[in-house]
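First, one chain by itself in C-alpha cells, the form predicted alone.
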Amino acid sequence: MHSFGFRANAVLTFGITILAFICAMASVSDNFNSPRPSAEIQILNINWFQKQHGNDEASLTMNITADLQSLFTWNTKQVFVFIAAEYETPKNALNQVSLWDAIIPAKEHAKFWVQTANKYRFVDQGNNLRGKHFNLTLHWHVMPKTGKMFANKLVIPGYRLPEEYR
C-alpha cells in the first residue's frame, strides 16, 4: 500500500500543522486581553547636575512604583520595561534619553517598588537641560511565547531640573 516514509511524512506534517495552528491562536487570543498598567514615578533628589565636556548631565534618584501585572497572559513569556527622560530642545522636537530598565520575567514581579539612581547617564549634547521641563516614559515590550511583540507607554508629566548646576 503505503511505505512506511510516506506514512511518517504524512504524520509529522499533520503534526506540524496542528502545531501552527495552535501557535496561531494563541498569538490571537493575544488581542482580547486589555491592559490597565499603572505605575508612578518620583523624583527624590536630583544628586547632581552638572556641565561635562560641554555636555550637560544629570544623576537622579527615584521612587518607581508599577502594577503591570495585567500585561501577562499564559502567551508571555516576559516583559522589557524601561523609563526614559522626555524632552525637547530647538534642535530637535523629541529628545529621550534612558534612565533605568529591567526585565520581568514573570507576573508574580510584575508589582514592583524601587528606589534606585539613574542606572544609565542623563547627558544632553550641549546646555539644554538647565531649567528644562521634561516626561518621565514608562515604556514596556511585552514578548509572548508565541506572536508577535507589541509594545506602549505610560507617559508621566510635570518634571523641572534646576536653572543653576550644583
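Numbering follows the first chain given and starts at 1. The shown structure was predicted, so the numbers you read here are calculated from the model rather than taken from an experiment. Throughout, rigid core stands for the largest set of C-alpha atoms superposing within 1.5 Å between the two forms. Compared with the form predicted in complex with its partner chain:
- If you fit the rigid core between the two forms, you'll see the Cα of G158 move by less than 2 angstroms.
- Superposition on the rigid core between the two forms places the CA atom of L19 2 Å or more away from its counterpart.
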Given for the second form:
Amino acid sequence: MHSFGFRANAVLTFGITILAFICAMASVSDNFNSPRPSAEIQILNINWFQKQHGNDEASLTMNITADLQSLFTWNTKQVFVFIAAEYETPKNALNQVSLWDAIIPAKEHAKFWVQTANKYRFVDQGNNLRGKHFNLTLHWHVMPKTGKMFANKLVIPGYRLPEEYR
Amino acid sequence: MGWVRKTVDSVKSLQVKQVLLRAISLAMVFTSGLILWKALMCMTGTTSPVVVSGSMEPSFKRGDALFLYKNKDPIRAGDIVVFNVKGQDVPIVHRVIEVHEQQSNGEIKLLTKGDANDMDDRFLYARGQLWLKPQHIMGRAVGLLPYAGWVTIVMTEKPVLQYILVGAVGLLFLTSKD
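Next up, the form predicted in complex with its partner chain in place of the form predicted alone?
Complete assembly follows, chain above in first position.
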C-alpha cells in the first residue's frame, strides 16, 4: 500500500480530479456575468457590384463601432467577433455570408472603431443581389480559458444594395 | 536499486493462478472505466475529440480537448463544427462562414474556414465538392478543456509509448503485494 507506484497513482488521480473540478467551477462562474454589448455598423460606400462567373458579388466599405468590454470575465481567453450579411432570395430561405472577422485578445481592445472593406467575398448563389435588402449581424463568440463557450449576436436591419451593377 | 531487485523477486515468485486473477481484476478496472465513459457520452449526446492542428489558433491550440454537442438545431454562421472529409481519418475543427438554406426542401449548404487560415476550406473538401452538408458534420463545439488532449496526441503519434504504458501498468498490478 505504500510503494512508490501506489503513491504516485494516488497523487496523480487526486490531482487530476481536483483540476477537472476547478475547470468546471471556472466555467460555472461565467454564468454570473451579464454582458451588455453594443455596436453600430455604417456602410460608407459600395465599392463595386458585379456579376462574376454567373454569381453576383459586391464589395463594400464599413465603419464598425463596438463596445464589447462587458463580455470579458477572468475566464475569457478571447472574443471572436464577425459580421455576417443575412438576406433572403427566391431560391434560398436564408443566406448568411461572413464579411469580416476579428479576434479581441483582451478587454482593453474590446472597445473599438474600425473602417474596413469586407475581408471575405460577398458572393451570392446566383444573381439575386440587385436592390437586395439585407441585415448585418454582429456575432460574438466568447472563447473561455476552460469550459463552456458563449455566443450571441446583434441584428442590425435596414441595409440595401444598389439596383444596378456598377 | 533495491526496488528493482524486489520487483524481479516478485516476478519470479508469481504463480499462474495468481497472475490470471490479477489480470482479470485489472481488465475489470479498465473496462468499467470505459463503460462509464461511453455511457456518459451516450446520455449527454457529446463526444470529446482532440484538436490536432493549429488552424483555429488562438482559439483552440493543439492538444486542447473539445466538447461536441449534436442536436437538431440548424447549423448557422459562426458555429464551430467538426467534420470529416471523405477519405480522411482526421476530423477537422473549423468555423462556418457561409450558410445557404434552400426554400423548397430546406437543404443547407455550408462553407467553413479555420480562424488562422486565410483561405476557406474548399481546398480541403473532396474533388469537385464546393459545400458541406449537415450530414457531414459530427457536431458543434460547445466547450473546451485546455491541454487535456496531449496524452492522446502523444500516444497516437508515438505508438511505442502505448505499449510501454500498458506494460508498466500491467507489471505494477501483477507484482503488487496486495
